[in-house]
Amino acid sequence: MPKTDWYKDLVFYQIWPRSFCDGDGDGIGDLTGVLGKLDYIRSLGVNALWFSPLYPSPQDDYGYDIADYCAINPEYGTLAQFQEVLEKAHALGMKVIMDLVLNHTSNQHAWFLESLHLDSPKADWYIWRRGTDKKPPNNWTSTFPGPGWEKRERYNADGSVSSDAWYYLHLFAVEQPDLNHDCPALREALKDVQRFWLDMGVDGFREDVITYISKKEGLPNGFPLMPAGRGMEHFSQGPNLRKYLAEYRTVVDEYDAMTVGEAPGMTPQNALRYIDQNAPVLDLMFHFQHMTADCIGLAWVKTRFSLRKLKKVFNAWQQALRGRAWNTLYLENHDQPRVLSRFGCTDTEELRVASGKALAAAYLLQQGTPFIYQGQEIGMTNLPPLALEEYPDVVTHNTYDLFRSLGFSHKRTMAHAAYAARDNARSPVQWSSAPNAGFTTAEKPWFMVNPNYKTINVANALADPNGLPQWYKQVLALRSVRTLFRDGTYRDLCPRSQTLYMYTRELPGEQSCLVVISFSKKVTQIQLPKAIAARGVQLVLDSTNNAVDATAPPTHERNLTLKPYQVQVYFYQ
């Protein structure tokens, strides 16, 4: 069928399946808990799902590591659970969209497994290289951190041990190892895995680190001072990615599917690379550069928050895409703390929902599609610190042993990890103030419970008529019946200010929108801009107060009086 842009109109809500909810009362979540949430997600002016890897897996990066593409984990459900809720999310006018991780395997899944014989069909869908009994073929290392390449016994045609030193190369954990794309079979097979949801009915796909899938011929040493994601300048971005992005994508095409891709390091020069609109490899493209707003590079490496440098980065998209390719917004996903302890402020509770609701208005209603992480909606935060063998991410434990090498010494290593852990976005969703914050009847989860959930939970959330998730709906439902916010121009009116953002979305024959949000712990006196003040702005939103009489006549005022990251939202002519 003609391949169409619809992913434009859509707001997406990302579920990590093992902590959103548990149906069967196991501790872990599972798509039975997902079936019974679908109507709450709905509600939310969502309608779309993005599901983190439901495949069984042995759980050493918690599903980012694959046994199998075409099954779901018995841990989640079965195969007829997922046609369930797929069937009910488009019932509900949901799209769909899978994980598919095509960078690496887990070391358990079977391709792997046959991989180890030399005479194998499949010897060659893993990168493999000879080195020494002491010395891997190079000196990368794997962005986890840690080294790169792992040795391994490999196997004769007459099964007994080769006697060369294989090595494999994994750019995340041990138990991942990369994959060959430069092989053909290797390609045709990853493409079989699409065809496979696709038939089912899935809508399209979200590709994990997607822009590491070439690696430069003849994998030469990499920069020797980079501890972590050494070698990056030949794996990232590599001379083939266009070429096996293309191909993959005629699968999509088929079936009028999308693709967002997950871009490491990516700028908006160069993702127009891959997602210019005329001649698109991917229709999305998550980048990173915005969650850098708090530190260099990553968040182990913390630094002040800066609004100015947060807009600077939205600006720079903005205005480099537009009319060229689209925009995918976030500032959730399990991949990084939660943005309240980043961005916003949790010194009260008045300010937690304040500062949850500015953060929402400052992205939502720029040019892109929209994305939600689970418990994003009502302001859920980072977890109290923990002792290090409390946190089960492997990625935490790596980078702790990084820190510690570098001469960190635990107590600062272990308040970096308090702040920048992966495992603050994986705590389960806190539904209500029952044990366990309703995720579970179990008596234990299978990863500790965020102790606010008492008060930070849906159930709450949603009985106080001004609360987080209310603002949400409010925002998506105006978001959702102008064309304006897809279509219109966006220009940032205070780029240099630390404490005032203050936007306009613009489009020709409709009323344009000025959006104000101070990022101040005070009460602030601002102007608006004169030029828009005298053609008369009409408040259609207000964080303070979801009673706004939108029918009141324009004024002409220019003066505002902001309480701590207030939002206020305005037409004009």
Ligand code: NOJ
Second form
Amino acid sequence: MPKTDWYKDLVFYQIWPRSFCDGDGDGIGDLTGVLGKLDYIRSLGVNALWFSPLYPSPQDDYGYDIADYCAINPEYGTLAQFQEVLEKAHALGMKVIMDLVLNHTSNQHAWFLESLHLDSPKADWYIWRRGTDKKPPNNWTSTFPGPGWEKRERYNADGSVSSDAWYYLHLFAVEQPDLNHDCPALREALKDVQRFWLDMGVDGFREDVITYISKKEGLPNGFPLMPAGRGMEHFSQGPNLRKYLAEYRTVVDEYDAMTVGEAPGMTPQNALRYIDQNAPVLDLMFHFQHMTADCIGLAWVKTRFSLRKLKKVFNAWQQALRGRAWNTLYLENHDQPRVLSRFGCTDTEELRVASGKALAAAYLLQQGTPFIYQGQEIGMTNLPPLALEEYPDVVTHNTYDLFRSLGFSHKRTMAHAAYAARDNARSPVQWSSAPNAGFTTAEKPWFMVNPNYKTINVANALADPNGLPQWYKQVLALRSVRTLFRDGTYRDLCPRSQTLYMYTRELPGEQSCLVVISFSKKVTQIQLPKAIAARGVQLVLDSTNNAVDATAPPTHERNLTLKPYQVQVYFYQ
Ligand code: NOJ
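Any chance you could show the form predicted in complex with ligand NOJ after that form predicted on its own?
Full assembly next; the chain just shown is listed first.
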């Protein structure tokens, strides 16, 4: 089947199943819960779903530690229930992609257990090396701070314990051994996994840390001063990455399916090595550069939010990929603290909603395929500060240990955690002001509900005609009816401003669009560019009033007074 670029017309909604909606009352989100909410998701103007891992898993990394690639976690439901969700989503006009973790499995996966036996055909399916009793094979560390190698007994053909000091590599949690993609039989097995889901009818995959699957031969030591993810220069975008991706792509191509690869550390120039439309091995890539607009590298190393920094990254990607590859557009996912608590403003309820609308307009009207994370559309915020033991995520704990070992006090480290913990994105979706935010009928959900749920919830937000979901619907509706937003050029008109984001989309033969967004907490006066105002501008969306009269005649007025975080979207000839 010929490869088409239908992924360019999608708008994704990401479901992190454990916290989305509990349908069977056990306190854990599940597929019954999802089924009941598909109409709601579709009503936002979304036409694709990305499921974070639904597979059986001991949940050491909440599903990213897969114990069986071809089944559904019983806590979430059954394969039959997944098929029902898939069919209903398709019937509603939504594509569905699965999260596929190819870099590693759970240490409970049957493959890993078999690889403990030195005579097993799967003995080299993982990255096993000999060390000494006290010393691992090299100095690599996990990207989840902590050691990168774990010592583990392996067995000889006669069942006796091998006398060698065997270690396996884990670039993530200790329970997540890395797979050895250099082994052809493993690659075949992973292709079968892809076929399993594609045969069932899924439309593609989000490929977890896919840029880490090829490690440099000989596993040389990494740069010694790197505290976490040491060795990255040898395992990120390794020597055979393109080759292996090309091989995996032959499978998805047979089904006209799509792939979006997660790519930490990716620059636009390097991305083109994988997603250039002339020789793609992936359709899309998630990079992380814009998520450093408030930090150095990671949200744990916080700086003040800089709109200029954010726009610089947006602009670089829009320019570099134009006509050559396709962008992903996102501000949130299950690994990022809530964006409103980072790039927005939560000082008052009014500013929360206003800045939520500003952030939505800042990314949804760019060129690319947008992704919305569950709860983002109602402006969910970070959790209040918790005690260390209240955070479920292994990364929060490992990063805590790292900060303490670097000399940070407990108090200071906990302040960093409150801002940066991934747990912030993983509290249950707030559906209503009912107990536990209507997420579950159980007495206790698996993880705490944000105490602000009585104010911030889907029911309240939907009841407000000027609410956030209504704004998402309007912006997405505007986007979907104009080829301008798919194909038009993008230009940032004031890249240096720290309080104003103003960009255009233009396409010959169509009306152009000017997006004006204040990122200020104060009322501001601005001027529209002379050349655009001269052509006459017509207001089509205004975040302070979701019911704009789009039939009003164009004006030539240049002076504009913007309320805090106000958005105005104009068309011009
Ligand atoms: C990236 C995923 O998004 C994250 O949640 C996970 O912990 C790591 N990869 C390891 O699979």
